[in-house]
Structures are given as structure tokens and as C-alpha cells.
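First, one chain by itself in C-alpha cells, the form predicted alone.
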Amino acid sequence: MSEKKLDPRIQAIKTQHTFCMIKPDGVKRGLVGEIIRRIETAGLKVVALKMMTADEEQIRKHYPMSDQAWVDRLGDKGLGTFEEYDLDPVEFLGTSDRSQIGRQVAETLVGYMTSGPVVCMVIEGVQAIDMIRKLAGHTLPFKAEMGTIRGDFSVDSPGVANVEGRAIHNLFHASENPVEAANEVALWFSEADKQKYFRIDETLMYSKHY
């Protein structure tokens, strides 16, 4: 009897492409290896995969430094650690503004994720783009849970980046959304990159195999 085909929206889900990166700190601390076993070892398939040493023009199209509300939000993750702390964010940085704050943030990621090789990766799996998220842990590195990549390998906090003057440091980047996933997947890669092949506990951890 042959297998019945699944719906084009299920198979959607279950073939989920989603884009993610070890940074260049994750690179310079041999990590490159862990985490994508972490990856594998979940049921999740490598579909493409490149070390390279990004450019600016490529950080600066890979990040929306255009999007306001996406420097806010860097700025707020900053500001919520000054307020945590009780520290006064002008007396460290000159500034309380979100946006401002935001803004140099966003600078500091340029020469951050130019600083050395990136390992990119295109990830397919069923819902791989919220797996991928689960496995990476919270993006800020003192909030990620142990058993996350973040939470396992980094500690790091934005009030002390922000005072430094650099980005955080916390080893990997992962898709938050479809939208996201696909603009990064086109970016970092053309369609030809990406390789159809079968792994060989597919059936048994997402298929019927009875």
C-alpha cells in the first residue's frame, strides 16, 4: 500500500526551513562541532552548510538597522539591565534614551560579526525555525536556561556590553519568525546550496512507521 500524501500545508510544517549562524565567538571557541550535533541529535537536518568571515555590507543587510522598533528593542534589553541593577545608564553611557542607546548597540554588532569566521546553516526539520529557538536558550545569555546552547556556553550581560562598548556575546543566532527565516536563508544562500537528502531515523521520529 502506498503512503498517503500529506497535505501541502503539513508538509510545510514537517520541512520547515529556518537560517541559523555560530558566531564568531562560537567559532573561536571550538564550538562549531557541539552544536551541531545538538542540532542533529534532535531529529533536525543540516540541509546547508558554510564557514565564511562576513563582510560588513553583509551584517549590515543580515540585521534590520532600519527597523526602529527592532533598535528600541536593543535599547530596552540595555536600560532593563541598568534598572535590574539599579545603575544609572546616564552616568555609564551618557544616555538614557532607548533609541540612542539602541542605535550604538547596533553599530557594535558590525564589528562583532565581522571579528571572524561564521559558521552558516539552513536548518529543515518539522517546526525547525521554534526547535532551533528552543535549542539556542534565551538570547541574552544570563536569562538562557541550562540545557541551551546559550545558557550552557555563554555568560554574558547587555549593561556590561553596553558600558564596554561592545555586543553581547552569545554564540548563535537563530531565525525568530517564517518571514525572518526565509529573508536569511536567501541572504546567506542560494537555492542550489541547499541539498534533498534522507535520514535514516526520519520515519521512525516524525512519520508513521506502522
Ligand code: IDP
Given for the second form:
Amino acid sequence: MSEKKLDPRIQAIKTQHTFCMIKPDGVKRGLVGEIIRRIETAGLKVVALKMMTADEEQIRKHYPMSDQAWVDRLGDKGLGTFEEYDLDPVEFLGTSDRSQIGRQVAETLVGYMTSGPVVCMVIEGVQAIDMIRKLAGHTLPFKAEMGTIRGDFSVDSPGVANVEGRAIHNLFHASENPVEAANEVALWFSEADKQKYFRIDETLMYSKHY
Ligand code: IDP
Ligand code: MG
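Now that the form predicted alone has been shown, please provide the structure of the form predicted together with this ligand.
In what comes next, the whole complex appears, and the chain from above leads the way.
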């Protein structure tokens, strides 16, 4: 029996593509297999995969560093911890300006992301962007729920990382939204890199034939 052809807008949700990356600390801690296992057992499909060492130019393109709102948000993410512990960011970081802090953090990210090999992937599946973000967990490891990649395997805080002049070590990157996903997939992979295949559990998970 053939399945009814889905409206293309629904098909796009069903086979959404997202980009994710195991960062250098994830690779060096031997978590490549564990992270891919979590993605695959959730029912998501790896359609492109490579290990490489990224250079500075690639990382500067990967993160939207010229987007002031993204830089400001990066500054904000860390400031909460200083507030929580009643610490004056001016004393420790030389400024309390979120844009300036965001810019400092963005620079530390370049060093972190080029510090060793990374594993880049394109993942396909139903609402894959949100699914992979859920598997990743919160950016800040101390806030990431148990059961998530960041929550289970990392421990870090901007209160420490920012003062030490390094990025938060949180093992894993995942595109946040459709625009980021499209840009990142195109930055790291060509069309020809993306494979098409059927997983044996697809019929059970995603069709009416049980
Ligand atoms: P995301 O990785 O969850 O999407 P972003 O805000 O896009 O979070 O930040 C990119 C990366 O920058 C984070 O994964 C983390 O490694 C690092 N980072 C974010 N906020 C801070 C911070 O306050 N201090 C140091 N590094 C940070
Ligand atoms: Mg992000």
C-alpha cells in the first residue's frame, strides 16, 4: 500500500535537516560514539558526517559574530552568574557591558573550537532542529538538565570560564533555528555529502503500517 503524498510543507518538517558538531572537548573525552548513539536511538538519521580540525576562518563564519544581537546575548548568558553570586563583573572582567563581554567570549570561542578535531554532522528527522537542541541541553552546563548531552557529561559556568578567559566547555554544538541550520549545513557540507537511505525502523516510527 502506498502512503499518501504529504504536503511539501509537512514533508519539510518530517525530513528537516539540522547541523550539529561534537566540539574538541567531546572528541578528546571519547564521547563521539555516545553522542551519536543518543542521536540515532532517538530516531534521527545521520545523513552526513566528517571529522576535521576547523580553522579560525571557518569558526568566524560558523558563529554569527557580526550579528550584534547574538554577541549581546553571549554577554548576557554569562552576566546572570555574576549577579547570582553578587560579584561585580567590572572587577573580574573589566566591564559590565554585555556587548563588550559578548565580544570577549566570541574571541575565546575561536580558540576553543580550533583546539582539536571536531565531528560535524547533518541530521535529518521530524523537527530535527528542536530535537537536537533538546538532546544537547542548555548552553550553560550547570543549567543543562540531566539526560541531555551537556547535562550528563559537562560541568562549567561562565562565572569561572569568563574569568579564566576561555569559552564554556559544553561538548556539543547544535543549530538553534532554521536560518542557522541552513547556513551551517551549507558552510560545512556540500549537497553531494548528504546521503539518502532508509532506516529499517522508519516504517514503524513514521508511517501508518505498524
Ligand atoms: P549554544 O551553543 O547553546 O547555541 P550560544 O549562545 O550560541 O549557545 O553560544 C555559543 C557557545 O559559546 C556556547 O556553546 C559556549 O561554548 C560558548 N558560550 C556561551 N556563553 C558563554 C559565556 O558566557 N562564557 C563563555 N562561553 C560561552
Ligand atoms: Mg548558538
